[in-house]
Amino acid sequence: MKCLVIFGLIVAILASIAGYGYLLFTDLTRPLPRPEFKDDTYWGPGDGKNYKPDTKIYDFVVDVPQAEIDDLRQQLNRTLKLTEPLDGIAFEYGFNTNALAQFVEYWREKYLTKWDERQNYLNSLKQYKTEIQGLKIHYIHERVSEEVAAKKNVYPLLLLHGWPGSVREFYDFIPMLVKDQNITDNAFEVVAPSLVGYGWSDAATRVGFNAAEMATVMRNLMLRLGHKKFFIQGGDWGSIIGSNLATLYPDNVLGYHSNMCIMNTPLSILKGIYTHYYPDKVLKSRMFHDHHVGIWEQYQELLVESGYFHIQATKPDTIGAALSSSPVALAAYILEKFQTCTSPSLKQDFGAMVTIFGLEAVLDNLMIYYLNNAATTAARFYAENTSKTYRDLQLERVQTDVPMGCCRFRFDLPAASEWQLKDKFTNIKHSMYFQHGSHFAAMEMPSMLYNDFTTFVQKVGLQTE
């Protein structure tokens, strides 16, 4: 009797553990409400409380007084205080302080010295700011000739970036976007504008200005150029921007694209985790294996390149004051993330960078960080997506109905598979693959993202409004 006894408490044990994990588990992976959100912040300068929108929009042209250039000439013109690298170390340790020298020198003496060319480049295409929620937003806006217009479907597009790159990352990818191109029937009015805090864009001025909120600025842009509706891609920030937006604001959003398809809720990590195991169970095709399997070594990889998240998560103010203090320290930090997302064939190659991106690209990208002081204030930006505000909103586990599409390139942060995202994203259109490519897939392979975007746009199959 007193067996039994032991063995009923046991199995009683047991059943209120399994009971309360199936609970846990439960309440962990299932789909959350749309959360209220507030479209009208204002994070300008002041309270607010007598603020009056200046809702008219004004042309921006790139225009760099000669002094601030020769100031730069002049302190890249120090002598560099740098470490040699250790023996048989490329760039294992960050970026390689030989290499750093010899950029330096090509940025003072070759890059500089043609500074209006470079100038003129940025300024061929149309730039323009509008006031937003207190906040004066830069953008490109490019739009389609008549000929085009009377020939294709033409949409508004919302192009977005991230960290470290800028509207620079565009400048091959939005002439394809807007000119006749004969492989689809579309083509885009694109804005491509500099996130809060990043280029010639205000930086909010106070604590909370989160991707949510970058979502709703970006969203009330597009309204205010007239784009009830709209496409949205991205990559990096622009990617879970992009998101956030399509979930917050579904009625606004025609499509989705991504370039960066990444999920983190407790049921995509297992799921994530069972792929890695078993993935001829999950994915359609063993060429798709070595973006999901080997996990684990992709997360150690991740863990090794991410130490510049845990800082502008923690100390933004910190890294930036530093950066901000010299060319030479920005250009290094940025540098060296441009140097890691080329492939793991060629990032300890000298020549990487030239090879896959163009150091006139790299260097132009560098100087729109460098002439808006933008390190402190775009690195504040991973403070606020890892605060408790933003985490609270759990936007993730909130369903979204709008159509979606995603790319992955294969040397880009682990992707999710399709298996994952269609617990949030309800209509997925596209899903695709590339053995090829890395995170900056406008500079690198601007062809590509085109053709994947475009062809996802098909799939969508909108006509002309």
The other form holds:
Amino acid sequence: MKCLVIFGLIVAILASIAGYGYLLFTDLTRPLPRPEFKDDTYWGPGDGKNYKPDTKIYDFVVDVPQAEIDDLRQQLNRTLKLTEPLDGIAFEYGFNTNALAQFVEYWREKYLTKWDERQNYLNSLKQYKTEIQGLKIHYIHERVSEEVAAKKNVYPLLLLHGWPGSVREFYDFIPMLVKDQNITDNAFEVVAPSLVGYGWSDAATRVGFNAAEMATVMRNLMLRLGHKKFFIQGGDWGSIIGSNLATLYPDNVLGYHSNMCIMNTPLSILKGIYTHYYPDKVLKSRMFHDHHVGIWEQYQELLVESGYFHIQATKPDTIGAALSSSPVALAAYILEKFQTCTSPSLKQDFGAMVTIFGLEAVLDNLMIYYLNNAATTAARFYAENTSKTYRDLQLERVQTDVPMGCCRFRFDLPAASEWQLKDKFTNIKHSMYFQHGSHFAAMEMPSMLYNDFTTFVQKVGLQTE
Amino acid sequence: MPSAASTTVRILIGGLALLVAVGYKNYRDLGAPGKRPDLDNNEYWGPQLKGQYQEIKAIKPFDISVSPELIADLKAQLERPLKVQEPLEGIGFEYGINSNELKKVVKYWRDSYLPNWNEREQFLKKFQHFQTEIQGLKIHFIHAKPTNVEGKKVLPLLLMHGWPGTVREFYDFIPLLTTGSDKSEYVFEVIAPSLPGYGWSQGASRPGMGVAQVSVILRNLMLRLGFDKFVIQGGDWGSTIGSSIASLFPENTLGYHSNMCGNNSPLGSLRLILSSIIPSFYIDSQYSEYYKGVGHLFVTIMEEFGYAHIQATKPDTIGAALAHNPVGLAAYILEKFSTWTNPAYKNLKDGGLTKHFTYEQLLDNIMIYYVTNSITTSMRLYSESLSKEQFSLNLENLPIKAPAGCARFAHEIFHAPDSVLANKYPNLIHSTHYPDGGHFPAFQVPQKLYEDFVSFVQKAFN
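The structure above corresponds to the form predicted on its own; please give the structure of the form predicted together with its partner chain next.
In what comes next, the whole complex appears, and the chain from above leads the way.
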């Protein structure tokens, strides 16, 4: 009798623990409802009590005073006092200072001397500014021609960059999107903004401008331009902002395509570990294994590459001050990412950036940070997105049935499998794995990104509705 | 369920995953606890040579004078319009250095400090500076002899700074040590080096010079100067290097005193975790506010160690960014003198910088980094010391046989209780707590540090 009671007690205790564990698990992994989000918060300077919204759209051209270029050249002419790399070291300790010295000379002697040419190139895409929620937003707006409109279905597309990128990443991609191409029935009216705090857009002056606020501003920008429904494409922060937009404002989104589809929910992390050990059970093809197996190496790699993230998320104004006071500082810091985001076989190679991107493109992008003194405000975005306020929104656990497409470039940050993505994206139309390419996909292989994006749009199948 | 739980679980899972990732490779080959690693006491760290290395053992007086051209160029740089961003509304130092305070410092630096540079240089020269070559590197040090030995016993003392400090931290501390007082029958002959790669000491030319290797160099420095046995005092890297010297060279160590005692051995780490779960077993309740537990340590690592993360992984990037960039260098270094002096100062618009330090003191320290252009090599100590190779030496498991003393200043970044230190400091004879002071006690409260130090010495030798 006593045995039975004890046995019964043990079973009851174990069952309670199991039950509690199950409740805890489901509570931490179940999808959450869409939060209410205020879509008209004033983000301009001051308290906005006397704010009079200005809804006009203004033409914008890049027009840098010659004095600024001369001053930059003068700063780049200061005698460099860089420390020699350690013996036998290329880029393992960060950006190689010999490469940096060469780069600075190129910047000063070759690039800046043809700045007018570069400026004209930057102006080759039409640009505008308009004020959203108190912030002046800069954006590229390229429409299709009448001929293309006659032959193709035209959809509005919001194109979002990240860090340390800019609208410059899209200068080869955008011309493809507005053209009449054989491989697709679709063409796009492209809106490519500078993110708030980046490029030629204003920055927020109060705490709290996180990726949900950014998504709101960008959605409102599209509404301002008369686009109630649009596609979204993005990588890096652009991917996260696009995901938030698709989550908070699904009625505005025709489809969301990402070239950096990551998922960091507790459930996703557990699924990732499982996938590492049992890839055959999760992935459709052996070709996809390399993207997901080797998770511990991936975490180690992430640890080695994420120092910038850590310092920007916690002390953005410190690192911002450092990068703002010296163009050489800005170059070293940003170039390190362009050097690393090439491929494992190239990232110790002194010719990597030339091979993958071309120095002009890298410098154009660097100039956008330099001319707008955006290092600090760009870094602050990391702090806002790691804050409790943002984390409490738990947007990654909110589902959206917006049509979703994901492409994974081989050497980008580890991307989520469909099994992980579908916990959030209930309507995945397209999922692709590439054996090449890295983080700056639009710059490195715009045709592949274009192919993949238009394939996704085709699969969304709007014309058949 | 409140989101705090989900956040905690997410952080724990992520942290666990990261810990396992880093740990499984590194700790797979943990040697038997307590085995002294084999280190080459004559390892060469200088530039590549064609022939055999001939060490120049001469000890030469060293002139720390700065060229007028450098000062003029610095002034010109500080005259440029500052390109910093306004702080966010209502923010103090929560996002890092407050640019309004940085502007004030830069203005002072340009308009008050630099015009007075000759005076500052003279001040820095108030101690005797020397240089000698050890294992291929020119090592700079201050050598301060005791002034009043009447009725006193003299002990040699190796005094070591850390990052982002310099020998400048000791300018009010050294006179107390060399003059002596009625508080102690000991006075000290002080050797205060610039760590290799810092200040006027040369950095290594090849990878591999971590804490263990630096401790070999500085122990050799003491031997070069004729000190076979010496006392050690240090904070920050000075504490870690000192601990390494005491562990590797017990025959040279008379005593070890630190204001940042730590124990990173597996047993120490385990005890630290336990001390958070059952504090009553491990912590004297009288000092409970000094020991904030692993949760607090984790939050501190997240919020305050971004600099260490980037320095341990990309020292050449961040070094290049700060080299010859006076405003950037000032921003980066001053932030630490605010937050590490007292974390509560993050809420202050001026970061509390002048609560305990003058701009002179802070700028003297920054100038040493600037004029020697040593920021990159100073940061490489992080990458070289937080590496697989360094961890595999298993130095944490080597106990310190000499008498040890730990002074704990309340606002230091982190403290470990005596119970956690036990297996590393089996001869811990002195353990104190101070309700003020932070990470830089020699700089901030030199008298207190002096009294604590001599109290330890008394216990060690009597």
